[in-house]
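Consider the single chain below, provided in structure tokens and representing the form predicted alone.
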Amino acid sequence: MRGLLAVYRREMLLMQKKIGKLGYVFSSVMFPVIYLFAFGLGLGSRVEVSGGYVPFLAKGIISLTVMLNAFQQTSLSVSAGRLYQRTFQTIILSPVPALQIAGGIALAGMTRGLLVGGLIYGVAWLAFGVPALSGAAVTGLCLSAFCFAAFGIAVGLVIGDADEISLVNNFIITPMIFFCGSFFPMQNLPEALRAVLAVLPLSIANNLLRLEAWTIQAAGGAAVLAAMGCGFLWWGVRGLKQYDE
């Protein structure tokens, strides 16, 4: 657990670094923001949602900021230590295990996600009367980050160069931002195009986001979110005890 620590902390201090300058702070909040208030105020009254379209909004723009950090502050975080920094060839040299290399990694992308993901929220409610979170909420947004850090841990040790994430980004993280639920229902979808999204992280993450209270539901969602994270935290593993560079 030291080593785990350790990592943590390295990364921790990193980001400190970063979040003294105002346009990281900045960049990270502006997007999320722009969506929600452009959203919330064009549509607000013109989209039947249960429980408000504005709720309903609010809850999947803080599910997809924190996708958003804690997958691509990582996946950055570990291709450029590797790739242009080569500070990420100390974390492998040291006496630390690979999966407490992989934990702190993703700890400490969790942590990005879920702050930023609290200063959203914040807006929300300050700014539209957002209620407050669930259990199963709160739940489901430790999990798709946790999720989602690992993931980027995957993608971070496997591209050549920056531009891959681009890659994944417009194939993957993208599409997940549009089609999972986080700005309209998925039942005005196509049958067999819900079936497909209804498995994807973002999808189960929104679910668990708009719950008022734990239910069966809820349990199957967050032990898929828990199984999927742990998968991705395993390929990063097998990424780190492969690595060579």
The other form holds:
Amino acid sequence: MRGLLAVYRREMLLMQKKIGKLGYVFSSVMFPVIYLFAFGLGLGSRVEVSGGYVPFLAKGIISLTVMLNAFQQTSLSVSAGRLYQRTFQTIILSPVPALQIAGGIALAGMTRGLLVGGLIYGVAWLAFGVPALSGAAVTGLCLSAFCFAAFGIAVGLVIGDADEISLVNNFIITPMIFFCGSFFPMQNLPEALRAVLAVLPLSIANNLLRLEAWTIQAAGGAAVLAAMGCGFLWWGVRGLKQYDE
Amino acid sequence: MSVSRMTAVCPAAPEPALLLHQLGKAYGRQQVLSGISLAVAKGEIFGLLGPNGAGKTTLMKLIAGLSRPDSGRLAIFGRDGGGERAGIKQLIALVAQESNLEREFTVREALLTYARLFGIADPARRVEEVSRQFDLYGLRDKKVAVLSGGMARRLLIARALLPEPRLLLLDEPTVGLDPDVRQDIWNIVRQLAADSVTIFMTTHYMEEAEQLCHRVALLKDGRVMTVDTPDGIKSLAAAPSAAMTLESAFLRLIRGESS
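Please supply the coordinates for the form predicted together with the partner chain, as a counterpart to the form predicted alone shown previously.
Everything in the complex follows now, all chains and molecules, and the chain you saw is the first one.
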């Protein structure tokens, strides 16, 4: 575990260096805050959702914030360090086993995702009085952060240049942002589309986030998210074991 | 192939620090390295010379574990260099041609991070020790991004030596540095060899190879042309004049002008 901790500390130190930079703050915090206020104030009183639209929206935005920060910052850290700055060599040359490298980077990605997600929750609580999150919701956020951080490692190791990461963002991440129930309930979407969307990790995380308490459905969703995260982590570990510049 | 079999195939000093047997590497359809077989003795300073594109950096990456050979095998201090190489990674260090330092870190943070990754027992103490040894202690709170080329290179070497490797890979260690800093780095290399660290280095500077290396290999189009001492290389080039330098011998051999 010492190797995992060393990798985690390295990633956290890199994050600490970036936190003060305006670009980092804007890309990770401002985007969800703008969505929260724009949709919350603009549509809050017009959309009818059980429990109120603003709490529904706030939880959806917290969920996508966790996803974006866990995935994008992780995939960027791995891919830029590998392709441009060459700093990923430092990790590859070290004797830390692949599983611990992936574990350390995933844990750092989770931390980034949950920190910014927590910040957005704080803003939503202060501005709109969004109620406290249930145990199922917190579990969903943690598992979602793990799942997307692990996905970020795998993607960061596979892509060949910056354009390919845009492809992943445009064809996988952005559709999930808008279709997986972050901004509006999925029940008005066509049934066939709903069936596909239901198995995507952001949909599962959103469902968990809006549950008031643990249910069989919540346990099932959590198990699926955990399994997806482990699958992505395995993919990342495989990429590290086959690392080839 | 077992390590003992490889030793038999590549006869050299007993228990070489580094043994390469028929290493090959291609990127797509381009064959970058073919049939590379070399043996480097413990404590030796071994130089790899060759024109641009000869495959020197690729060979360095294969040895360091940043790249994987398509064919052949390598062994480091008798240990097989395939697989995850966790045991081997404690024994070797690479100082890459392009800086791979985290520019956001301070000198101390860069060293501490590396020390932790290598599981060094008391990383803060070891970092201080190496910082002082390499005249980096006064710069410990400076950002890597503001270091001069010479200081950054010094930091790269200091960082590589934190886990006390037995084989140090130096890829163009003095490229782009002024003569004063180059002399500094030569002294460090000589001291390391005196401390029984095996050095495997690439260089474009023939003077550097002549000054430092016990033996050199000439690499051309991904193949080893010859391995010899710098004086042996000069003889091999059939020197027409007594004043032949390693550089003129290198050029004659690379251009195929030797008799």
